[in-house]
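Coming up is one lone chain in structure tokens, specifically the form predicted on its own.
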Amino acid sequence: MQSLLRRAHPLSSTAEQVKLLEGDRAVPAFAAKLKEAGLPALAAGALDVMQVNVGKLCNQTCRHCHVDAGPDRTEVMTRETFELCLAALRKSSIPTVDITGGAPELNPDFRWFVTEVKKLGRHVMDRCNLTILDVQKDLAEFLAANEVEIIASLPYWSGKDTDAQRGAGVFDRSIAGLKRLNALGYGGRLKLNLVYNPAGAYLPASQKSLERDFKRELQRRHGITFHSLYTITNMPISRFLEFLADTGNFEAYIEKLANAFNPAAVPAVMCRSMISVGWDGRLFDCDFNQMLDLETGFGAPRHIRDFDEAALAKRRIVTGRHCYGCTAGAGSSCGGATA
């Protein structure tokens, strides 16, 4: 197992990841599971949320990151992309935009397209690692001017746990961080919330039971408020399925995240009310599949210069067993659980 994962490292084969999870196992496929519980094929709804990915270069490499971002990453959306994108929205009704990355700050057209996105009256979100605020001084002041909603990783609120998972040090400056964000308005009249992952082979715990304890720590340890809470659920995608075969854990966190297969997590997994455009401005129903390279298919418009909101809003969605990781328990989505 671990021979195979080494060959399928992220940055070389993401065909290879794709190949160990959808292999011969005890586990069944997504799509049978779902018509075991009585659902039908999962297909998309109206599209409330543009999630655009703009690109893998980050100022972190964290070990949980399905996106396999770093420092040495040159992936990284134009101009030319981002005008198409804009273009789609123009054409569309979708209300919201959600920019992810990476450190999506990082891309030198990233404020250029916020502002471009808030000229057409939508709500932008940014997935944001709030180290970066630390890397560009005047971050935390654009984003509030631009009243973007701030969506933001903190594994835990100790140092310990979330130094453990995202690098030395990054804690103290996640703090230092949201205490800015906070003098700005931030955990009040402007959008701040924060994302939990676990640190390994296992489900979160309850979302509302972590956002108590993540309120009342970081209030009374750093004086920090924040809105909302989100769990997500870590997808064998990437470092964590290269960290799961290291450690002789993927077949059983695959049987783990089946076993727990909620069929009332379905309804509102985030691949219904989304589509996601890649740095190279191809459609993918969700940000996983995106990085599994699993475009949208059964028909649907498969790049952005295509755009056709009708079409994606009634399209089927491609599936694989890293689909169990959204409907696992709780469930999972870019919002937290679903269930």
Contents of the next structure:
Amino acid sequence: MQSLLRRAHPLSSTAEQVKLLEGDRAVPAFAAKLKEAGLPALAAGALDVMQVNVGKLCNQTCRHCHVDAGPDRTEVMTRETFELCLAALRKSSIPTVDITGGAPELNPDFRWFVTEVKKLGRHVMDRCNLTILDVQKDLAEFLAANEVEIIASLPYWSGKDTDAQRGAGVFDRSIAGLKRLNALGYGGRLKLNLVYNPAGAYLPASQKSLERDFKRELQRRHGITFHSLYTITNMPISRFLEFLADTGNFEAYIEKLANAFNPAAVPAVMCRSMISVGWDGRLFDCDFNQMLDLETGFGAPRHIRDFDEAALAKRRIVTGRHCYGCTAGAGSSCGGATA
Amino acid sequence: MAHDSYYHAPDLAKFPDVGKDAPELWNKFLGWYGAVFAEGALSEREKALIALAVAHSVQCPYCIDAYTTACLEKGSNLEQMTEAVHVAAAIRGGASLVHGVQMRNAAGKVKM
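Moving from the form predicted on its own to the form predicted in complex with the partner chain:
Whole complex next, starting from this chain.
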């Protein structure tokens, strides 16, 4: 499979995606739904996390990827932009840097950035696809030596469903990666969390019950341990949007997300406590807005060079119908369920 | 509105209409139904698998659609769901077959 961009697919245009999402339909606009529920417009609070998307280059081409990442993507953050992120961190008190991609480790400056952030005394999280540990043989040791928290994607505890979403052979390589991480202390002394997302157009299971299944099955079948499982709802963006449109599931999925709107999930949505930095330094309210080119708005700084913690910590959030993905059912965020 | 077939997928959304002329009974059903499927001695996932099997046994297309999605959303996989359907089918098949005893009893009574 190639990226939407390489295939010159109409949905490789973010404007086309937004047009599809925001077109006329029975589902109300997200901002209107908040109002209807008696909730105020979404606004950020104190920044707990700087999430840095270091590029779209990836060694995998997952069918549900909201980034449209893959081996054929070339956009990666440059050293100059990384320096701007570090400068912003130096003048802020943000405690955690969450590094994502693509496969973030494929950025040539990834390891340098991690060590620089650690020098600032900040906690580092790496959103790792696990198979990259097989590509870069010394990566696991580097992450362990720097006490980087790993958030690893594993859509299911068995091979068939995992490979259907992430590609043939991914499950076995992921299991091998998890065993290496366990051997280095991950899942014990070092933080290892897994991410589940549904392999299709449906909502994730209860985080608590699924974590119980994952822990039991991964231990029983492979002797693997981990800390927490995060359930994340698939966002109708990029390749998952393509899947929805191609399979005739788009309208029903948007309606499912909207019908499952849970006001209790709203206060903890991740955009309220984070700022998302794009590979080119542009600022976004979250990684999903980033992939739709919906930059920070309402007068907030729009580039990392203009970073202003106080202004960003009281910014109003830019929303769209994709936001229903974070408020459906038990809620969804980079740290899993929110309600 | 009438349709060419008795079962029409969008009709599932009209299920609450059944409560219009007997709201008390409907509300009792809903309360009981919700309690039945809540986590208890069995998990919600296990209950959804039982519901899927029963849906096949009573051959309710609405229930099959609803509990296929429910099973996936509770974290079951297709292997587990297919085995659940086999359980339903095996019980149906076995239920027919066990009546062979009645046949044999009846035959034994009249046959030389």
